[in-house]
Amino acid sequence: MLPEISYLPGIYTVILIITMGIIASILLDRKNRWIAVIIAEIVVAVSIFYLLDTPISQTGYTVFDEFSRFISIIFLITSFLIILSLSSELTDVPRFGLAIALILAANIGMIVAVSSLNIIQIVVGWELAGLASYAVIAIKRKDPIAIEAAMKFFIVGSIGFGLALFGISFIFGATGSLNLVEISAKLAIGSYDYNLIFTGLILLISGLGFKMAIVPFHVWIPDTYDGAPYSITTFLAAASKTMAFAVGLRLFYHGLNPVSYIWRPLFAILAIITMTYGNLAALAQNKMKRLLAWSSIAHAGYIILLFGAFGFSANLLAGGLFHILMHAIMKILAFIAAAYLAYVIGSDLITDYTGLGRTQKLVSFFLTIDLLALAGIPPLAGFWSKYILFLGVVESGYVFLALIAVINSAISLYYYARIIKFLYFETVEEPKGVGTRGPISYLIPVVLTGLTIILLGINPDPLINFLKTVAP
């Protein structure tokens, strides 16, 4: 079919593509596991090259740019890790094929959300990609943790979202259209109420505060990270983060800028705090996947520095761009490496970690480089991307913001070193894990991605390069 579907514009094809495959894997129940988890990563890996492959264009209020083409790939490299990682997973759960057709639902949502113009286009596939990650959350119907993270993840997310579209709404009573170019215009003459714009800012970056997990936005990410299965989990951290961000950088670079005197100190004062509370809050945390919860908000107050201090850097937009997909790889890595971990000693503990280090060694050293790459250590690729983030917010004028940032990198280092320390330098007369082997869909993602950050930690000038040329 692909010839014939070739002619369809941008990321309509794309759109098609991946439709087929959730038809395909909801027609498949958990007897044909290993047949809906190929077809779904064909169907990926085939959108993959064809994004790859796509020319600039635009048709309507949908744009097909370097910047949807960029966030897009990240969707779907993190699919295609995360599926490999969910057959080993969800054994017990009847509709496997469900879940997968609901992974990749969330994807079509998310890539039609970051390559509109319109606000109503934007929100239109939010709210498909919300839907589908509710759903797959409560995958094990079983399972009251999993239910109960899935409801306080439907709860909050659905009080964000009424909070944006209110938002949306003095945006259009203020400017009378949807466009974010024509809202851009507008802006740009003055042809707008102030106190509209400034209610509906405050209420947009409520709404999307919660999809970023921005404090004090933020309650329901430790309860929900840590009821969802690792792999879902994985796939909140990695993408839905991801796309909340690239939501966040098309309306506000691209809709709102010639505002932002309204909303550039709002998130720099939201970027410290977040920073911080995340940060101080992960040092008191015994459990890995909380830890890496706390981990995942602190690391949105660094990516949240792209707004707080919106300037003309380069670097800074590079920067951000590059920290948002060392968030998603790292966070791959972290949260499979821990569930492979939990699949060995029967633990989430960070205290059961102790002697892995010897026993799980592969799995142990991938875990440790990711680690590092995390609290910003060189020449790792996390060090690379905060360096260039934190040399944006320099350049743009913001000092003090970027010196908040580096002091929050050095406490993230303690908790991190902690885990290391469990890992390699804590004695037990007997370790857990002792001869035990986790599955291999596990393995094989935390290997690409520790390559990955190992890679572009050595040579990350061609990908820095290329994001300089990215806007949204």
The other form holds:
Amino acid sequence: MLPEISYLPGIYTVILIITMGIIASILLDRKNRWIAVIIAEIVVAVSIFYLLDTPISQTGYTVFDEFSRFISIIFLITSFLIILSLSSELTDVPRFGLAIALILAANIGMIVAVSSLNIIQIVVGWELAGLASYAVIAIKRKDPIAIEAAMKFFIVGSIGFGLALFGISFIFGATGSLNLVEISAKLAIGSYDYNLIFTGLILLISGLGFKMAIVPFHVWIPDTYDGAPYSITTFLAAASKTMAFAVGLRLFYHGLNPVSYIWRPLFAILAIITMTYGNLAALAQNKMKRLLAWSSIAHAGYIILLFGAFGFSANLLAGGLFHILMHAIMKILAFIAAAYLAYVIGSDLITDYTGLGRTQKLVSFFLTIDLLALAGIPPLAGFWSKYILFLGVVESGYVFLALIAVINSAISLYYYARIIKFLYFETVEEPKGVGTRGPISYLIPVVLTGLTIILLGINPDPLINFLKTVAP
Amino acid sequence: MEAFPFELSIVLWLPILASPIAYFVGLASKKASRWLAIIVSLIDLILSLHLALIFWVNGYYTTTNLYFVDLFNWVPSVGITYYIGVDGFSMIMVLLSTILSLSAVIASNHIHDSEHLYYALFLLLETSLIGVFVSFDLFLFYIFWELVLVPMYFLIAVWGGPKRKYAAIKFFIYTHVGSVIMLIAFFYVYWNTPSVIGMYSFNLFNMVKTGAQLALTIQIYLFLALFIGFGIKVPIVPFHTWLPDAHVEAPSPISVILAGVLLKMGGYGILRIALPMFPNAAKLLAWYLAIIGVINIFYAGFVAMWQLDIKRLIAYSSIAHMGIVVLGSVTGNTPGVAGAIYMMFAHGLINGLLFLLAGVYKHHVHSRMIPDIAGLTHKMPLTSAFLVIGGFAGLGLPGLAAFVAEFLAILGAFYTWGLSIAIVVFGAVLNAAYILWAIQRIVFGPQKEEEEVKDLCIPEIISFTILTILIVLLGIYPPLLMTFIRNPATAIAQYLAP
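How about the form predicted in complex with the partner chain, since we already have the form predicted on its own?
Okay, now the whole complex, with that chain kicking things off.
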């Protein structure tokens, strides 16, 4: 049996490893929760190292290239940190192993989705990830808000999935193929039915739009992000969204690039609407989770500049991938730091963060770094990713789009800085959170991601050079 | 004589590295963070004096090359480098920053609220100020330029006077808008570097080369963008309104840094970046810029005349002096530009001294209003003496530093524009009028007997004496500074030479 496994491409091996992790997590019940966590972490860590080590390969429609390696590792790193924080967050949930198993299952789905050139395979992976995340949001079965969040996500997600599938059927009708390479070749010849392709693209963009959280398909985001447990929200923001962007890159850069004249302007308009609306709505938020949800929408607006400014700029793709990575890392830090502070002070309101900079020094420090990175303050990593992305937008010739993005970035500084103001610069009579400490499993992801943001900020060059070689 | 390896980098980074230490030791003992800040500023001053000495002894001033250069690739894929160095102009600006930082940190003895945070922010400020003057990569320059705002905002907003929040936010918004406008111009040039240099580059010299090759209309727009960006910092009328508020509300040591170093960033940017980068536009607009400079001198002079708050009066006198800097900068000949640079240095020392004196009045007499502080000469003889010296220096009395600068700047303007510029002389008269009148009211007013006030304490005497000695020394022996300035000034003047 063993020799055969070694012949399997990396993706299948990783899926096998994770499946074993799923079984282990379910078998190990609540009483052995730490064992379940440790096994899941080992599984994820092994998968990461295995993927780092695997050479590029292709078997049928399943490809394992630098792109799928890069994106899959984002998923796995996110899961690694999430499982850690989940272990402290879901202390009163009976089937804790199930939550871990669902997250691992979602990973399988996401890895399949980004490692395929066949639309059906992509869609299957997408839906597997979706189903697992619907369920994991509702893991707290007694919590009505979580159930509502899960239901909302389920309904919207299913509609989005249905729309995308419907759109794909149009594209299949126009090109007669579900293989991205063949679709691209057919479209490049130019003998296709414009109306079919146009309708298909509209539906596909809408479907992906739900997952990517772009306006006007964003309405579920604030409620779901707010209702789900912190760790699960982190997973949705960091991993689930990353999958949507990666799938979008595969579909539009690889399969549908000959018809970019149709989808590029659509995405450009959506990008402008999304970043502007997201930032303006975030200005009015007073709940940390909702604010981060809106900021996540605004960042989706920046990231879909990848499609909205589609051109032949190497910096655009490198910057976009960099920003996808940084968005994941920054959101992990922000949500888990919020979870930590909520654990300490029992509140999610920004106004209640008053004076926490003095009592919760470490988390406040890293949260501040993260908020500055989200706002794009140099020389943090969040700045570099935005910078390369916007530089790419300009190189593609869409200076106007870049200008709007920069203005938006400037607006966003206001609501990020407001949180910092409450942390450090508001005086209170009775400082909260004196002497209380949050769980260490929240602290580890915060510190790790925070250091990543600082170190990547000091030396982003190797990553940028690597990303220039990555193509979907 | 040779500098230590990375000595300039050490001067630059030492304060910021000490900043968190000052914060944490300050939690344990308040005195410790103050002493740490003083020692770090002193070491920084000694190191920068050492550099200046090497600069002098080795005759580096005979060229316009950069010395003590540290150049590393930072993000080569987008052309960003860590590129610091000094020529004569930067060297004296670094000296000014370190001298005034030490004076200000010594004079911070009245700060008792959250001292650890104050000194941590102060050290952060010192690094960012030095960074502006030594960066020759515009990206690095911009980071330091923006970094100045952060500690400055909090230093005003937390330790300032009664209207501190308003003043701090106004300061922040004005200067931030200015920097964003400036950044747009930087980026435009940056995007054009591949067509001239062959790759993206933020290197100042590459950007200057690129900027000079742009079409004239674009040059004009970009020059105006840079001029507004730097001009808000200078400040030029009508973008000056943040300055009186910020100066008045800031605690006195911070006013010293604001007037002494922060305003110089604007002049430095104009001379170092705006003029060389867009020389054709600058040549075309030079006359209008000179008029802006003259307006600064007169407007600020008239407004200063009826100020009762001594700090506000000094703030307006700063604006008037900065008018001379703008005027000198655009003359396009060596005396004019050298005068502008000389004024930047001299004004830093003089207004530094005056703001520190205003702080003394605030803390010893609990007021800065001229009627309240008048007539205390016999109780505060030393304070009054320093005030008279500072005031005389400010009005440009021959033998004191500002005279040399004013003389050179007006001489340069005269070479370029002829007799029409004689109007500036009336500005000097106006300047003398409001300062003399203020001194007369404060020092020679009717004596007040009833109040008990203390005179200067030892650290104040030390720091005031050092500043005074420098002011006198630069007044009677200009080559001390001119040696450093002459060649850079000639190089800058050549960009505008007809």
